[in-house]
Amino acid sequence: MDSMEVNKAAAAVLVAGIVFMVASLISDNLVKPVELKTSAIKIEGVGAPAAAPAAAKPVALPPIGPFLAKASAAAGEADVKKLCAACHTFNEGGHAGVGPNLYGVVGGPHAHMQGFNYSDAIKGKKGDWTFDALNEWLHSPSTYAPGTRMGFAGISSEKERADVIAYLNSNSAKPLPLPK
């Protein structure tokens, strides 16, 4: 390659750079962005940095009893395999995964599995896992126990929650009687 070809290549690179710079200067002068004083789209909780975020209002759940009376443990088992099995085990004496083993959880204390590192939110819950407590937990873990490490959004369907609770109840050496 002779020096004339090298000069042509260098000139092409320099001209391209100059054209890019001039185009940038022209476009900056033609288009002037305007800062909006108010947002064009209202998104609740955004745009008012001085305001404190609104506290989530607890949702009043319908009683789980009527749904449990019609619940299917078999459907609950299918739901559990789909929603929970990635993090939990369900066999008697099973090991903890990301979450604790859930064998015999219904009627047991909130932090029921010995040796599992529960969050302070769960350790602070008093009482046992009743049908109603499980209903609230499965609906929205972060509302039931703010600060929980469980990253599950919850189950919105009452029927599906009742099926899961029926399965968890049946998955025990001493299942509790379901409401009539």
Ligand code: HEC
Given for the second form:
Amino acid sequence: MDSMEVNKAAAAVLVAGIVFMVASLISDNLVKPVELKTSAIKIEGVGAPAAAPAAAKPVALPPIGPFLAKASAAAGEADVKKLCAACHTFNEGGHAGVGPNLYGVVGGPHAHMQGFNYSDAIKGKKGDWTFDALNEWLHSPSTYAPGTRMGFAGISSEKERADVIAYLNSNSAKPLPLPK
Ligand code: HEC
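May I ask for the structure of the form predicted in complex with this ligand now, the form predicted alone having been displayed?
The next block holds the full complex; its first chain is the one shown before.
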């Protein structure tokens, strides 16, 4: 090996070192890792604890009173024939079907029909079937009474619920006064 060869080898090592240094300098500048403030993948119940109680709050329905004031019992009767008659009768003394007879249910207690095999979800409810209680029930039976046997998803329209409640109320020996 003459000195020329030794020089070449030394130069090669030197150049390789410089290239490596420059390359790592450039790559350090190109790739800047960003610290995530929140986890990129949201996992229920992990992190952001402040959001959890808000999500658990029940949906607040708009008050049904103003809708009841303008409600149509006749429209409600048509709705009920379409939506409820597969499971309920409405005439006084009517028989139970899949669900109880609903004559006079408004203002009556929960589980109002004698002898009907209600779920514990309905039997456990305190108080009477007020307009507000029926509003929540008909909006989402399974939210109002988790575990209920009423297999009905609910009525999303405020107007339609008000019409149905107005009809149920009129279908009684002692209708309650509707809000003005
Ligand atoms: C698929 C059958 C089914 C349909 C459809 C249905 N219901 Fe029911 N309903 C039931 C059953 C079953 C119960 C008893 C629930 C329980 O015990 O958990 C019930 C209970 C009720 C109660 C409570 C009665 C009481 O004595 O406490 C009301 C009020 C009621 N339904 C109204 C309606 C209205 C109004 C509709 C239509 C918009 C409707 N249901 C549609 C099956 C049904």
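Predicted model only: the values in this text are computed from it and were never measured. Residue numbers count along the first chain shown, from 1. Here, rigid core means the biggest group of C-alpha atoms that superpose within 1.5 Å across both forms.
Student: Aligned on the rigid core, do the two forms place the Cα of residue 174 2 Å or more apart, comparing between the two forms?
Tutor: Shift of 2 Å or more: no.
Student: On a rigid core superposition, how far has the CA of residue 9 moved between the two forms, in Å, if you could check?
Tutor: With the rigid core fitted, the alpha carbon of residue 9 is displaced 78.0 Å between the two forms.
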